[in-house]
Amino acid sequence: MRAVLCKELGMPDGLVLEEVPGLVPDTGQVLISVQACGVNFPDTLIIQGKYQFKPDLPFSPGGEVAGVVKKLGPDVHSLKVGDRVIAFSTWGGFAEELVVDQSRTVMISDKMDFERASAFILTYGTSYHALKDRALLRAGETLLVLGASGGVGIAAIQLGKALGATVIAAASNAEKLSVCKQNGADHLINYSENDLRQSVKEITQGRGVDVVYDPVGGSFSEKALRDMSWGGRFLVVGFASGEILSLIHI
């Protein structure tokens, strides 16, 4: 089979297209025929050796794929030959095929696409644990989504709203946030041009709000920190700016 490897840590212009041998599935797994493969900011990271799983070289990166099941390992009893499903595996889905134990498969209906599977686990798994499971985010609350046209900022929004909370997007040009209005968001925020925490506070009247979902950290984290009313709950995604929000400076 083919699978895109990273042999060297770097960059993604490292990557090569290689022949590889095919995989066997062990016991508890199977064997997925991949279609699609999602595209993350993980996946950036474990190439550099920057992410927390850190896998030998070489290894193919990708880490959510959907496609359909090729062949079943034994002891596998909750899938069969012909299934449709996302997997998520860390890295490997760059691949042909994917071997995964059958517990990090979902099924899915035939009306999703490949396309549209393959990017759903991480970007919407993470907001759901998120404003779900950690910041319990209620209907009639506030919610602030930093660098909210990325994958998971979008998911956040539309999450929100299916939550019932009214949703603050603030991303950093004009275009970003249309996507933002069109998947949802009640308010707008450019921070490049606006004032983070003034914007804030003339939105919700000087109350602040509820919960801030940042995927992005570096300087507004600060800024969004102080935008929160009390009780309010911040929730640490990801630092796509580079920079570690760092409370002892506050």
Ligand SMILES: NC(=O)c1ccc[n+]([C@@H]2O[C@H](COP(=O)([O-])OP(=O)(O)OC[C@H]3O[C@@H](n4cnc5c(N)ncnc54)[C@H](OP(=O)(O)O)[C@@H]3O)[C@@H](O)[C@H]2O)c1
Given for the second form:
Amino acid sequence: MRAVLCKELGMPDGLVLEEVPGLVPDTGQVLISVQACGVNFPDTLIIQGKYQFKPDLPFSPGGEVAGVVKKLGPDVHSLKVGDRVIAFSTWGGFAEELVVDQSRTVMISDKMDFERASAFILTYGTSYHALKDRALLRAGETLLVLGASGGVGIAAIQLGKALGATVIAAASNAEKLSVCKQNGADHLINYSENDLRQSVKEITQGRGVDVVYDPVGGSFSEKALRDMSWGGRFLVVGFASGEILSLIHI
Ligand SMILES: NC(=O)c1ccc[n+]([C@@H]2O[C@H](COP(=O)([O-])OP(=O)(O)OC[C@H]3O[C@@H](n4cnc5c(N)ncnc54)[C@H](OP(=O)(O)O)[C@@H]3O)[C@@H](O)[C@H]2O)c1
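Following the display of the form predicted on its own, present the structure of the form predicted in complex with the ligand.
Next comes the full complex, and the chain you just saw is listed first.
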């Protein structure tokens, strides 16, 4: 089969496409014929050796795929050949085939196309868990999303609206904010041009927000933390800026 390989740690232009031996599913595993693979922020980290998982070289990046079950290993009872699934593998997805444990698959309906399915788990799964399970976001509350035009940010806007919240999207330019608007954001803040704290104050009439969703880190985190109302919840989702928020100095 063909696979995109990371043979040396570095940037995406160092990846190569090569013929590699086929894979065989072990006990509890399934072989998936990959139809589409999502591209996410962690893919850019794992190929540089900067992610929390560091596979041995060479490896294929690609953390989530959608495809069809092609072969079953021993002791697989929850899936059958031909099932359409999403598989979450952390790496290995940029290839024609992928082997994963059956527990790392989710069946998808015939109505969900492979491209959509392959970009579903990491962004929507993360944002759903963050907003629903951790922040307990409720209808009528106000949600501030930083880096709101990015992968997890867009999912947070859509899910925040679906949960009945008022959503404030913050991003660094007008083009990105227009994407946020198209995805349902109620209020927009260009945090490159406007002071985040002052803008939130104006939008919430001094009350602050109930939940902050922060996939960016860096200088806006502290401002957003101070933007919260009494009883607010702050979701630390990621550090796309490369800078981790330190609460010690606040
Ligand atoms: N905790 C989890 O389970 C989980 C799951 C998925 C992703 N994540 C993490 O969440 C973060 C965002 O992921 P994503 O998929 O939304 O990424 P993305 O689509 O690339 O979006 C990241 C956003 O961060 C902002 N940003 C600020 N400084 C940046 C920089 N130096 N480089 C790149 N972006 C920068 C940008 O928005 P502006 O220009 O508008 O500021 C950008 O749109 C990553 O750190 C990722 O690892 C965490």
